[in-house]
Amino acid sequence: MSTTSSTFVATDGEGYERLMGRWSRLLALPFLDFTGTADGDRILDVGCGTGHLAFAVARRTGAGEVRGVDLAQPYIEHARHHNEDARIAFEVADACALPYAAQSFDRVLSLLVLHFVPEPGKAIAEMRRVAKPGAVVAAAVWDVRGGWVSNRMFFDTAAMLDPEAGARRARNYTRPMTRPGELAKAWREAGFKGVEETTLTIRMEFASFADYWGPYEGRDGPGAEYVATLDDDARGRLREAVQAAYLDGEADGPRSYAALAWAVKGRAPA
């Protein structure tokens, strides 16, 4: 993957899955309410991952095309092997350099990406020249400091025990796009038109702390990325410190954490 255009670890679809395709699929319903949709239009979903944004817009009106792309191959290849709607493509592509002429979008949608783009007003950009005049271009990305319990729980706890997972909790928790405002600031420094900014809200729900736990030691994504370099020991310590925060005083078994994101819509200036 290309460390320009994405910071985010990608390896495997399945891993990705567990990690967040989950939660994405449930974010992707509100996200769409507040977008908006449309029968007939032909729709590009930026950085789909394993494809879940794309799978809802099908899914809610008859579509004319949809088009997801993604820099990772293997969220690619996973979201192809799921696909059965022919209306729906996916390709590997550059959020900052999309293989699509001008204005060839009616809706340009962005789900929990722009805040893995180091230079994210190039992305925005691009989905800017790519949507038709007065076309509905949108991105979310989650409040990561503010509103989502889940992980900071991970990182909030590793910070206790190490001063490098203080130094990668400060370098997650203020990457571009997370802060109030900041989406609706860079809509309307990028020329759209009508830009509103709201907050959408889900429910995390894990079955027990093993299936909170099962992504950190994956391959994918900041804590997975942190925790491979620990060794055994370190480990350990770190799976037991996070353990006793998700028990939080009860039996392992079902947890449920708030999860809110920052979305944007604007339109595309003629």
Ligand SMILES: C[S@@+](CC[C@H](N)C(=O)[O-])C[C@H]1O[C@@H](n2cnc3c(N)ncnc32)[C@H](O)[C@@H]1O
The other form holds:
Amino acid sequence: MSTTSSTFVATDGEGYERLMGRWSRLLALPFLDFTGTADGDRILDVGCGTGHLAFAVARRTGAGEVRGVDLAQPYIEHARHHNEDARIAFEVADACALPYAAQSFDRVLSLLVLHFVPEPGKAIAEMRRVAKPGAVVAAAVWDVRGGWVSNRMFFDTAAMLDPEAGARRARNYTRPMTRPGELAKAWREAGFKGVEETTLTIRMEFASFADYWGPYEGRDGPGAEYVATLDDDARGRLREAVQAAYLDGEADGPRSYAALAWAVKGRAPA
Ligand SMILES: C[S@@+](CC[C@H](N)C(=O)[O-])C[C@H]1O[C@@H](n2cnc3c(N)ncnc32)[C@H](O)[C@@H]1O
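Okay, that is the form predicted alone; can I get the form predicted together with this ligand now?
After this comes the whole thing, all chains and molecules, with the earlier chain placed first.
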């Protein structure tokens, strides 16, 4: 994986599924309600990960063609392995240097990616370049600071135990494109027409604390990246403190946390 075009640690497709794929699959639905779909479209999923947006848009769209690109080879392999639709193809590519001709897609979509691109303006310019005139170009990112309860529980707890976690929390909650209005501003500056921003909501349903905590002991995403730096004692202390936040003094079992994403759409200019 290129380290210059992505700040997301991407190692293991199955690990990503437990961390995020199970939620991006849910978020893809209101995102597509917002972007709209049309039969026969040629669609690009930028930063497709393990492919949930590409799969969801193909399910909604008759005929047409879907391309998914991501920097992470393991995610692309996972997506290919689970793809049963001949209209969808996945390839490794950088959002900042898309391997497609100008004006070649009817819809250019990106789910939970732009906050992990250090220079998101480059990716947005590429999304505009490959969009046909009038094409819908849309993106969503988590409202990491204000709208993601389960992630807050982890980073707020970790920051109380370790200043390094506090520094990581600050980086995590000030990622590009995650402040109110930031996506819409970037879309207008990129020249898109009829720009609209909205908030999308899903609920993250965990079966138990083990289900919630497991991905933090994995190898993908910012939380696991931090946990991997801890020795066994520090990891145990963190796990115990986060568990207390999860349990709220009640028995272990299911918990449901709201998660909000910012979404933007506009039309590529003629
Ligand atoms: C949180 S995941 C989202 C994946 C997928 N869109 C989803 O919703 O499940 C972020 C993804 O962005 C990808 N990514 C980050 N920067 C990228 C870039 N410059 N080009 C392509 N993919 C990128 C990462 O490899 C990772 O798969």
